[in-house]
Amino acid sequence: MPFELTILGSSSATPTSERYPTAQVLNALGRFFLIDCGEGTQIQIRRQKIGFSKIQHIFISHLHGDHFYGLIGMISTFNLLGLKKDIHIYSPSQLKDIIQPQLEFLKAGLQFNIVFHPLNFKKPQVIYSDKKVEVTSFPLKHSINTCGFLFKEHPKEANIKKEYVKKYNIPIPEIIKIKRGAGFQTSEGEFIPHEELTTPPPRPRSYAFCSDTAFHPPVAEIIKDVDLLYHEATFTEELKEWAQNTYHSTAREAAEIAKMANARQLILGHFSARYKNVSPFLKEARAVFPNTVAAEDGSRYEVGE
């Protein structure tokens, strides 16, 4: 089943003629999920030719313009296109505020229910899970609150091997124990362990969403060991002292988290518009974190490959 990212926009507060403002799309498992909202995302959606219809969980870091105001925009389209199943927003809690007059305004024709989801800025808290995928909301460092996001695979059972199923004639109640955890005793009053009658599953996938936020270490235990992380690297190190007077990462404070998380993979994003080309952030990156690439709008990356 694929678990796949895509990236709908990687700049910062200003889209430029080649990147728009934050916006992915995650493909985990079959359940699209959106994260973050910014300008244009519904142009990017139609070209990466995403179904609108498979979305119904937005999940919405922070309250700055560039991740959100694409948001009102979606909503409008889902229902021209005569979408009619409940759409899911996980979001700061103001932010039902801030588009009630423009939903009231779309009352009379919505054609579903848009159930909103407050955000908890103080403590790592599961958001959402169902039968294969479970995400957490944790807390960031910036200039009003944000979170971030982690995406996780359920674990898979273990994998019984047919030839011990033949062999003892294992019945499929006892397959089932077996492939959560247990052993089995045959008839001949023999106990055969699990990690012998099974072959361990793959690792569970998983991927993280940091944007936008300072140098934020705790971070990084939160989301250890994650296959694929996104971080914003609004600047390069050389405007230091500017990223953190405006509460963001530069690229080095961004694969210094990856490197303490013990990140598969690190994605650079969030670039600031005075930036004409991204090789200074994957220098700088490189240096601390070699296995680092630049985000680039419509690219796509498979988590835990």
The other form holds:
Protein chains: 2
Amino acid sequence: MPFELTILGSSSATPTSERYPTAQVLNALGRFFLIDCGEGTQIQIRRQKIGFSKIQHIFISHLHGDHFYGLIGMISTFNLLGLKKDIHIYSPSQLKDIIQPQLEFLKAGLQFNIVFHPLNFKKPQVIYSDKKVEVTSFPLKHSINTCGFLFKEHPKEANIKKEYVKKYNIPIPEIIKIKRGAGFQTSEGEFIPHEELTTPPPRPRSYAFCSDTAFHPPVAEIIKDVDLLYHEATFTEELKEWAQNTYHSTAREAAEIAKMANARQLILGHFSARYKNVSPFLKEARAVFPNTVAAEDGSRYEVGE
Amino acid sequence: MPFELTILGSSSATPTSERYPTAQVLNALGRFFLIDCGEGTQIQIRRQKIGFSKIQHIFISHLHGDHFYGLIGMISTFNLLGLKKDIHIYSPSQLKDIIQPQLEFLKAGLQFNIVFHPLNFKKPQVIYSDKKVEVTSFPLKHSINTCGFLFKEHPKEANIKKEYVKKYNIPIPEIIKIKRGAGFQTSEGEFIPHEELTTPPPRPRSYAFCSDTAFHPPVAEIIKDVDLLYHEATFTEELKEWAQNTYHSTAREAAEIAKMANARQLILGHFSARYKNVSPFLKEARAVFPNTVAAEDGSRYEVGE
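Okay, that one was the form predicted on its own. Can I see the form predicted in complex with a further copy of the same chain too?
Zooming out: every chain and molecule, the one shown earlier first.
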């Protein structure tokens, strides 16, 4: 099952001629989570050939325009396409008031509900959970209320070894228990431990999105051992003071968070338009955390592979 | 002096992977008029290398999202770029209420004034005039209040023939009168008519933007003899009923307006995404009005050349 991230936009503040503002889609086992929604997101979604009807959950990290100005266009397009399923928006509570006057001007009344889920900026909180995936929001440190998001598979069951099932003719209810951690008592009274009966399950995959934020070490604990980490890097160390004043991070700071969190891979993004290319970001981050890449619009990343 | 139209977006309702929603820039003798502002307009403006600081007048034909969802992003970017000049928006009056809640969330307070000029949907009205150019709004026939816009140079003065100035030693105050239409009385009492003294001025150039509208013949009189006419053509005749039901035009209807108006050239746009290419639109329109082209994002047209 896929666990794949697609970058739709990677610029900061304003779009450039090459980069759209922040937006990403995470395909987590067939669930398409839209993460931030800068202007032009719907255009990028079309270019990436992602079906609009697959998107039902939208996560908005904060209310700076480059992270949500594409939302009203998305909603309008959902409506024009005749989609009927509810749309869930996880965002600062004020978003509802901001877009309500616009919703009233949509060509026809909305044919679906928009369910707003206000974010908690005080502490981490599970905001979505289903059979296989869980999403946790966590506060970041920006000039306005901002959250990051951690997307994680639930732990999987162990794989039982077929030869044992056959040898002891293990009944199905017992198999289910074994997969979940139990051992097995044979008819001869012998106890076979769980570890012998099974091979360990694949590690649950996880992706963390650290939107606009100053260097904020408490994040590392929350996203501990994450497979893939996106962390903003608006500036390089040369402009560290600017980063501090605007509550943004440098590439080195992003890398330090990745290192502290024991992440497997780091993606940098949200580059200031004043940089002509991403080399200085990569150089700086890789000195601290070697497995670092720079986001490009349209690039895709398999999580945990 | 330039009088040049740049198409920024030419799709209808939703963007496609190749066309942005409606937006155009008219460079009228150095004034950069932005006409409609669909999502992604600021991205297209960057790509066309048009300076944001040149744009101070924005004309919004109506409040369907594909004609104004890019506005808040534009305003936000003007602000982030530190621009200070007032922005004038000519639009349905409700636009102010729609974007006000968004303006309040801009990163910093706005550093310039936004001056709203409500459109008149009852009759044509001059909404902008300066030394050289005049803009008139005129009502169209759409499912909600919608205006078109006519951009026109003021009539120019005639050119006085130098040999007459020399021959009769015509003083400057007389030259000014002659350029504006007067004749000249020589010291011998001979009257030389205006037509003999001058060569006629270049014809004032004009561009008309007919945004979303059903077939609406009264428009032809208002834009009579226009050099360049943009007229929406969402459908072809095959889907005439759809066009009528949604208050849009077919390509043939657009061409009929161009013919009635005695336009020089017609640009079709606002194509429904269901058409794979523009050939059927062109074929249909050219049968009625041969000098027809199809809008493409990024294409430029010299007006009256």
